[in-house]
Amino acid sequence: MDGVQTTLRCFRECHSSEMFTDDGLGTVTSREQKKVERSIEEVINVYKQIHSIPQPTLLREQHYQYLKKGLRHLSDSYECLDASRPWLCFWILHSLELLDEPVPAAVASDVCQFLARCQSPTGGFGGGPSQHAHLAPTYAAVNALCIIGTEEAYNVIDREKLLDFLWSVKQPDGSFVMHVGGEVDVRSAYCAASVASLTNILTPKLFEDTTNWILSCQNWEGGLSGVPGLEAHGGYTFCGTAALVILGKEHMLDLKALLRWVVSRQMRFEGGFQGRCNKLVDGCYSYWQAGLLPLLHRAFFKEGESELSRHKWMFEQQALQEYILLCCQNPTGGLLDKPDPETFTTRATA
């Protein structure tokens, strides 16, 4: 764990003072918040009991084995993701890339052949073979193929038809629908910008008015919503900001309001991030919210905001590390969105 101190943040006496206080006015959400905090407290206490010198680390080997198995076989519980199969390829390959673990050439070739079967005759990729093209699995497939990075992988992508698909989902106001006849939200603009950039088919005409549409999604909170006028949300905020970074227009956002919103989403006791105001901590926002902050750091640096940009990433990194490493790691590999005290108790008594 980078930057670990003699006493972990969550082991200090003052840590309990960060727990939520409802001022005697309990609600459904406040009770759920307290329930999560009790789970985290239990996990921390178990960890204290079994580690005399706490040094939480990433379980690299367990995660590697979990991911490697997933590329070849997934349990029946993943049946609900049948329309998201390119995402499973991308999530696994991206995680292996972050772990600096190579993918065997034969496995990489099998992934390329599978994703080729997901490519629609009209351009773009569907959620599985013979499914209609959709921007979300198109993003996942193109990114997965770029991670593999072989000639076979690049040759899978029909760039000319991909451009046709992007034009087919472009809307007059600059937004994109997720698929022909589908819904509009800021994810689609990011997916379109990402795949267009990666495949070198990004043109000003294709993204005409897209910047203004994304900017209209930034609301009074400072974050971005899925469509104009709704509540700010971590996933949508990352997508909108990242799309503007790709388009070179991130400076047009109210960056200080955005920074204020995202840093306020880090939970005081848990250390992880919530996705929206008054919601529970969730491991996935370690990606969306913490991934947003380096983009903001870059934007402030470009704008000459030296006072802001000199504070690296601008959030409590140790707190997030402790939440992920102590509360979200499954001992047998893989990560959870929230801690499961039963898992940690079983490990302690085994």
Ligand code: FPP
Given for the second form:
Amino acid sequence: MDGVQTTLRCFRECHSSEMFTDDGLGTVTSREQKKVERSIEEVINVYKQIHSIPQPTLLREQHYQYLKKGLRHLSDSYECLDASRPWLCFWILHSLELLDEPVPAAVASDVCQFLARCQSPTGGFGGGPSQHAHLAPTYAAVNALCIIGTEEAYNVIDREKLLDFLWSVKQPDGSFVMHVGGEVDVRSAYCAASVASLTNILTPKLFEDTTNWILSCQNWEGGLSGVPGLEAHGGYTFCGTAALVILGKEHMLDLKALLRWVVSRQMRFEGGFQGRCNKLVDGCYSYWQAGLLPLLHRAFFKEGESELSRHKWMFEQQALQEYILLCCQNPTGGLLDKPDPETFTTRATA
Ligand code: FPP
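Next, report the structure of the form predicted in complex with the ligand; the form predicted alone has already been given.
Next comes the full complex, this chain leading.
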């Protein structure tokens, strides 16, 4: 066995013992789980054969090129995201920021002008020019503009109108609807808290009862659901916890139950996270679930739980890293939710 194989967790012999066992009782869920595990096993086997790759690496340049191109041109397969255009700006800018790649001033200015066209006359931002204001694209637009961080970017945001919009979606029980006449869920509380905090319009009155409403989303599992009484889910759990962090109330959660729930969502064989119990691994939860751990780490630290906060970051970082680098990278840039065996087989034999 060479050095690479001994250092990678997924190349260790005992790794296969982490595979799912259905105790002879196959279900739709267990069959789907086994299918995913088989495709991951195949990806790992292909990597084992490639000795020229010393260790899994981030395809930095490919991701950079993919992101850079996306700021100027997207293929027609993105048409379904026509109501999420500020999200595309935010996802790309946030990724470039993480890669420490600067955005040329002319491109940044074009993004500012585009987002200005998405701003609604009633305050907040819509999913595209002339679309109704909605909290999700408002979150994406404001965060994108803050990443750009120029005078031009900050000047796009009409803070007075933004505050009007936030009041227009606030509900008497402390929750928020996503848009006027729309649905309530914990995403909206997070989007509202995030943009209010970034633009310095956050007041206790605007978020009156919001803390209690979010706390009522934490259920017996330990995670948070979209609205009180439903199943805990990684996306909602991140939103609820992050909103409470912004409001300075995260200590009111049952933090130990939350920690137990989120670490149990890391898949034993795959290394990535699932969004909820008995569901499949998905790369997006590397963000929503793994992103909770630093928030919890900080919360435990603030609570004086030094024993828990001593263990950085309280989950199997290497396993997640291997899942993302080996199973989720598109060879031409961009990330996948799970491996596509075809792509990896072609790449290994090319
Ligand atoms: C899939 O649910 C859902 C997602 C992949 C998105 C989850 C993310 C959020 C709810 C957070 C959104 C945040 C903001 C700020 C708007 P599914 O039921 O199809 O997938 P599952 O089987 O993995 O549960």
